[in-house]
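Shown next as structure tokens: one chain only, the form predicted alone.
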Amino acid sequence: MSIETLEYDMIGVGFGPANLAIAIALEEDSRTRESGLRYCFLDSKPAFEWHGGMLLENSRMQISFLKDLATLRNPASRFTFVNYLHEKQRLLPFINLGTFSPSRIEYNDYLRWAAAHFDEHVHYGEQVIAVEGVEERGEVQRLRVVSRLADGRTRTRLTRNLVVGIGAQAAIPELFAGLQGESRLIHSSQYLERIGQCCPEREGRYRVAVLGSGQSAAEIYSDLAGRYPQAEISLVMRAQAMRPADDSPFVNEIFDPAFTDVVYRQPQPVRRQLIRSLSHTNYSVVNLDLIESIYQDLYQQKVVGSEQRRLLANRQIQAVAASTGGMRLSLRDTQSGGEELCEFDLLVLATGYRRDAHWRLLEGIERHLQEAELERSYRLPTRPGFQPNIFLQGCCEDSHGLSDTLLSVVAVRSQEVADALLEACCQPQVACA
């Protein structure tokens, strides 16, 4: 069952920071009221959440708080974090902690803040299902998009504009495809929805198993040690040993807007290179601090001759399988040679994240797309008789570099798609409603 069919000038897919950083420059920018733009975003979650399986209690950002929806665009915004602080009445306490980092939790209720002053704008609880072309006059002139609800009805708006942000999804490596469903297997994604479901009592003695060698895999191994004080925690690994993160400063430049035209306008061969290079500074990287922490506490084991947490470095996946006892792996140290069986009662899979979910959400117009590159403006080429505009939030790493998929750029990068959304809203033929 289909109900109102309702149009707008442009729709966004997706509600995280992306989006909502757009939806800020739109408010901001007197041209939104100028025109009369008729605007919405669409969000598949019942209410506004960043990473909600990954907000552990003693997580921390790993970017300024400068580096807000808003501050690098327009410092005086009042969509700032220091704003935020301002009206929560925490500015001056802030200050005295003498960071640049808040919390993880303390940030997503930031964001919350901030996407709740556009909760007119806002249909939270709508999955997009259909993104179709409408043809008019031999030419395609505005998408259908169709949403689904939670009690199964259908929604249909039509737009001239698409902004497709709809984030990350778990990336599950093929060894484990299989298992998915399986109850002692979950993502990092889900680790706080599910964790004390899979372990409920604290004194439990569980055999859990983290996989992953970066950030979010020693957070929920140290969150675990911390959470289940009679388990045994193990930190499955390739790697030889965890890579501290780099942010020195000259590093860190890498990150700032100015480099994703550097990044843009190398030939595409070079520009892969270049990426690849500087993977080392986003990808199977961890905060040094808590790095040492896990060392000292690995030590501090062997002051007292326990073995209740490993890390297994130079372990090679071979195989996994559900058992009656848990989830078994068979493990190949790439060092020995050796192999090992090892049983536990779950499996934490910090694997990482996948950014292509928008072609299968873009495959009702995919014969109307160019296979060319995309513009600097983050919008999709497309083929002549294809009048609407498609642009892309947060999976363009390939082409804008690797602040695309991270915080660094938002604020600055939703000016740039604002500016091509209300120029293409504002021309003769493509009037504002």
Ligand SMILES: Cc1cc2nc3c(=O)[nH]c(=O)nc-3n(C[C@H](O)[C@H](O)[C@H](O)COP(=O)(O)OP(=O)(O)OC[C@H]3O[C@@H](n4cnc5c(N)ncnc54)[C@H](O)[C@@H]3O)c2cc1C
The other form holds:
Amino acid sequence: MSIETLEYDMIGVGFGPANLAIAIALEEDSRTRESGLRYCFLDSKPAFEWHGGMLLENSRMQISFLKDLATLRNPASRFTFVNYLHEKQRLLPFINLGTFSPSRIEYNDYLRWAAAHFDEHVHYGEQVIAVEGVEERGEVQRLRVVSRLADGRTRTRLTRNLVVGIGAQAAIPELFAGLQGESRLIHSSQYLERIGQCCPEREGRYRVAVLGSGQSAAEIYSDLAGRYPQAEISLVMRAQAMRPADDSPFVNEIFDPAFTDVVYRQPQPVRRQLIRSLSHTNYSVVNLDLIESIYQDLYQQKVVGSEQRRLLANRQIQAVAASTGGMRLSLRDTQSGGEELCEFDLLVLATGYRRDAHWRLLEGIERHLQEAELERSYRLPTRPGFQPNIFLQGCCEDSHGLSDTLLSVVAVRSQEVADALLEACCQPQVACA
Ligand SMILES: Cc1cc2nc3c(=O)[nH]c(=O)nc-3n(C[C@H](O)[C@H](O)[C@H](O)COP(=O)(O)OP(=O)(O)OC[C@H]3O[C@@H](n4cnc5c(N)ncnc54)[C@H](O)[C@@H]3O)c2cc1C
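Please give the other form, namely the form predicted together with the named molecule, since only the form predicted alone has been shown so far.
Zooming out: every chain and molecule, the one shown earlier first.
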């Protein structure tokens, strides 16, 4: 059967940790085999990689390794981080490190190791560009999923169910929107891919500004300081100060899978308020260790009378312009009211991410969607006459809470989706057995 006519029970769009956890949950569920579930995942990247642009040498996970792809759902799974260590013969040395936070490089390796088990179910290098309903006798029973390959060709597949787990996309502030394609402007998500090209000489006296006050901004600022010892590096932020991420134990309970129910049960205004009140756990915050090391470095500069690295806090960017001399930023000090013009060889936007791309992807079936709330099982409510189930992953913070965009709940959430999916697929009228 050709790809165009083969019908899947489920297609997963994206193969990051969220959909990888679903692949694992399906693999470990006997109903998957019993029903002969036909499924695949499509990912735009050429191979598995987890935030490759930010796999910085000194970066660490901001979550316990026990919140891996499987442990909280099934500690006996072969896909746990502990089993990964065991297979890689690093279990004892890892224990000796005495940490719950592996490096991001190691965690990426773990995820890649787990992803490799599903090679026959994953098609890399395919960016899904459209999802359309296939109408038959006034009903939509199936979806047509259109993907684009690296060489521009497109491919179409049919499926009865869809799981959208496409993560986040770079957020570019309005002021910079007209400068996309400018080689002296990069978003943090592309940092490692582009920094060597932008600043090729280790001893170069580059003038680099990192814009932002969150973890990525602080990590990139520190990385630049180590990478280019002669460079002038400025961390430009609207905030008065870098604030530490609150990962104290009571607060951390908001990332427990059970807290998803607590959030979901609230009426929308209460939920919004709850999420806002806890945002200091995740947004525009930095690990305390990193804050302290940046402070220490800036203090040491004062001692030796250097201004090579600067923290420009309380700065509002008024304008940005690309000139032959560099990228010119017009900055207003929101405390003193003073304005200054600064020129840089490179701007790094550590301005965060947006999570709305799934709506563009689903435009083709928009008229079949109800305006009601996302279901607890992450299923999008659809209108009568529309049979496919569509599940959303990682873009449901508004309804399911702050853990939704993180790794904290992926293991447990994957079972919730797998249950809903397998239930739908194994209904008698759907021939999946
Ligand atoms: C630098 C960084 C560090 C982080 N560290 C942590 C941490 O320590 N702990 C934590 O809990 N969270 C962390 N996060 C949050 C992060 O969201 C999660 O770690 C995790 O990546 C979420 O998994 P996901 O599968 O939802 O999304 P992603 O990991 O973003 O995966 C989405 C996948 O979908 C693919 N894709 C996108 N669009 C399409 C399309 N149209 N067609 C096909 N494929 C597509 C992408 O190529 C990607 O592989 C971090 C985020 C960043 C940016």
